[in-house]
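Coming up is one lone chain in structure tokens, specifically the form predicted alone.
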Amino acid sequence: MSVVGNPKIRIRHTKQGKVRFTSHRDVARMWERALRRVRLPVAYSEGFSPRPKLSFGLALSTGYESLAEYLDVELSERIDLTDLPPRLTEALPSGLEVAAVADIERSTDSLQQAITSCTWEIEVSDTDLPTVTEAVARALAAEHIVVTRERKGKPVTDDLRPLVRHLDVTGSNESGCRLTAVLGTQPRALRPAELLAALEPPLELRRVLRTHQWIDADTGRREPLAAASGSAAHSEACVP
């Protein structure tokens, strides 16, 4: 049976070390620039401005890492994936590993929708462990957690309790402590600095790891694509 459209192709990365301070938006040209050093064939809208079929996971805050970031590359002509991963890794700056690649099917929804929640490992910092631990169990215990942010300049009011699906402290040293969390991202995304903000005392972040992305299936949770075995993502990588 042929093959209706071009093919598709999802990629896993790392983003860590100095890179983490370069903004989604540059980060995509980075990767723009990759593929074009490796000489994929990417396919192209048309129109008097041609962009690359580029289709970017949930944007990471500036400052944040992550073991599991994703795009979806859509491509004029099928290729060979054995040795893809090496080849944009040495295309991309320092920090940006990849960490797996497959072919997609066309009909597989966009990362922005499928995406329904993330683990983060947060390290907080100049707390003890007694105050953390308090600020957490009270964040569990409360039914809801109500918090209100300005939106085109009104004021709007959420409950964050719902997006909370996991907390836990899960070490610490003379300089902090350091938290897992499950967070939701739909219908909106909480970013663990908001979390942060909204305990009871509020925590001071100093430092955030995504490891992991999740879809919601029948079956359980999975991610988009797992790390292959003996990447930094894949040995890293921490599931609560």
Contents of the next structure:
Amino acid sequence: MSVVGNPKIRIRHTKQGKVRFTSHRDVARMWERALRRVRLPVAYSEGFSPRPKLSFGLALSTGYESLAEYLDVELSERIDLTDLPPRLTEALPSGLEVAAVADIERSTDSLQQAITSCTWEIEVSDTDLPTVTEAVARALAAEHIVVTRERKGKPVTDDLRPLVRHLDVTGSNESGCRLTAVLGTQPRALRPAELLAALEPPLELRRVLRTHQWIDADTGRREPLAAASGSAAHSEACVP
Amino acid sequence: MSSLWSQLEPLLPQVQKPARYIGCEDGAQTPRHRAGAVAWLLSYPDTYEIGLPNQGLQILYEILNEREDAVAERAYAPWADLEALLRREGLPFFSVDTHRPAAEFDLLAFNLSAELTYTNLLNCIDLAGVAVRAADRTDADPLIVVGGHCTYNPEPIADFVDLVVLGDGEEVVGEITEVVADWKATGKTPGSRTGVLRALAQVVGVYAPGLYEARFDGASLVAIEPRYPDVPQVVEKRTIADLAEWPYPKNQLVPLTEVVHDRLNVEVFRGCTRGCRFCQAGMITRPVRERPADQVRTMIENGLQRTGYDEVALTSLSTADFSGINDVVQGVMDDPINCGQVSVALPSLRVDAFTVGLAGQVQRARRTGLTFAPEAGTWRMRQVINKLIREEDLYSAVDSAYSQGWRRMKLYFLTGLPTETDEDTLGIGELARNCVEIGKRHNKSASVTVSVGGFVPKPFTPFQWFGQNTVAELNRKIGLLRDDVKRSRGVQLKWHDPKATLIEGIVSRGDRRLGPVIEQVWRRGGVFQEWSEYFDLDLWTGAMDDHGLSADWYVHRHREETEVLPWDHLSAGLHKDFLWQDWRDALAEVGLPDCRWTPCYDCGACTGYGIEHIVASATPPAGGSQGTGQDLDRGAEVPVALRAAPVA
Ligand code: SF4
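Same protein, different condition: the form predicted alone was shown, now please give the form predicted in complex with its partner chain.
Following is the full complex, with the preceding chain placed first.
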């Protein structure tokens, strides 16, 4: 039953390890099964083929890891959220761990609308630190980073530069270098692979971890739901 | 021993659907490899999506891992993209549980459910780093074992496998494990391989093709005989007497990525004695062994709770025949714990109103499509194949389905059946049109999809002597039907590629001389032949020509009663004279009622093994000619002589 006043909860979870090779759709199915296993009173859509009312945030590319994935679940009745994170984690495949659950207002913007940027930790297999540092500096100094991609069979050009909020080389070792990036998601989400391919020279991506998703607010930016807290999201203004 | 994970991990971002290779399913076992434990790698020679749901492999996976003396993992054929990377990096075929190299296992077992996967079987063996020909293997190599329905004629792959297991695997895997454990304990000393194969040949249900010699006289097979006196002349299949003793899988695997049949599957009975003459599955799995309804209920309840699935399929060869079907279905639908969100899938439905009533209950939540398999377009043809559905049954089923809200219907048919005339073929179009007409009374947009497959005669069926239709003939019949339904609104026609049907036919009833053909097709890159984008007819016909073999001789020729068949040294329990009589009855259009509810015909499947049907209800299910209403008196009204196959 879907009723005007149905309560909603927001869940934050990780996606790490082997399970990172599953797709966004796969994760959605894992959630549907997990919610049934813990017998959460999920609201269903009406019609010929009723679906559970789940709404997921920005898709994470297959192969990327994350400390900050979110989904909103509409329930048919209000429930006690104590103990829910460990119970959900238990019902999910290993590698998906629930960090926090909280009630949210029905009027809360959907995750897709609300998120404005993500912080990424990126490992590249290029080992030469000066080359990597230079490629990053060049990108930051550029006014535009124009790429051409195909959309519905037609070439479209796009400027990636406005979506690069922050980019930084944070270390290196014998297997490659590590970068940190804050990439915008509006009007479209810039993926780390896309950015690395647009650098000069292009860098080869080895491993990616999404550490945060952010909502811009007047007071700074905040996470949709902070990890390890059962309460509502808190504001946070520091840089990564 | 070694896990290849750290070497595989960097390759996975470069391939399609990398989740195929990670394992991690809910229900996956934690394999404990240890001294003395015989290690089995249970493999499916096609993609993960098709192989993972295979219930046979999942059952054996649990049974073996429960044993003290065994450990089992799983593997699936890597898709071409990963295979190329593996070969480039020098990495082998691997298990998905702990990513071990296949060659580190004692037994490499494959489920063979389709003949067109044989080249993939060779590819997996080769990728494992094991010689594809059994004769070239060393004592240290794993034993290559195959099971599954295709193994009732394993001769075409006799050169490549060490062991073939016939029938139900539940008991026999334990017996094989014990023999292999002894061999392992002695250190698999040089020259001991033949010895262990001979010991394994003593296990009932196990055929070791290398211990048998096939003798030919010109083109004709004379005999397949053991090379050693202690090796049995005839290998009998295994049958578990009571399904209730085997409530497996207990922890069905829940894959992390999409697969076919992605739902809870509970087997409600094994075997079928409807006696459809084209159906190999029905013939080789006799008799009927039902699972007690209570056990079915428990397996559903536990399974849904454990997996979180919202769909359960009750599997068997004809699920509406299950004695407890109504109660079980009602139970699932009414269980408050399922909140009305769980649906029940009933694959392989019978064609009658009872069945539609059942379908109406189970698809309360999601009324998608309904599938029926009348198999043939006329009553005459259906008597020949012993699929005794009267038109009235089909129409009342269809009427009741449309009136209950279904709008789409799928009808399955075979073409190229013995004695088939153009009138029979066109009968398919006629039936479909009538179904649409009936549907229109309830719904203006009613439609019927007709799916037509070319008939392939299979070993251990009454049609094993029949000469399959040529590709040209099948194409002609499909063309006939296509023209016929072209202007019929609401009828859509789909068909299976007759070229693939031809190859399936060659391999289904082939003999050992096909080994080099299969090997050549594989060596020239012919893998994933089940996939239309990979299927390559020219590779096959070229290989047949190169080895001087005629497709016509293998496929299109009618066989004689006296002919030695390549599977005569194997037994599915069925007496050959029973099958021959049934073949004569088919040609005389005489139907044969189900022996579950009528006296035994002594086909051999029970009588030969001292077992019997286990059926909870002594009376046939209500409704429809496939139940009590069988009208068998009209047989032989139009005697049709078997027409010779056109010479290609
Ligand atoms: S032996 Fe008799 S009862 Fe058993 S399957 Fe054959 S015909 Fe039926």
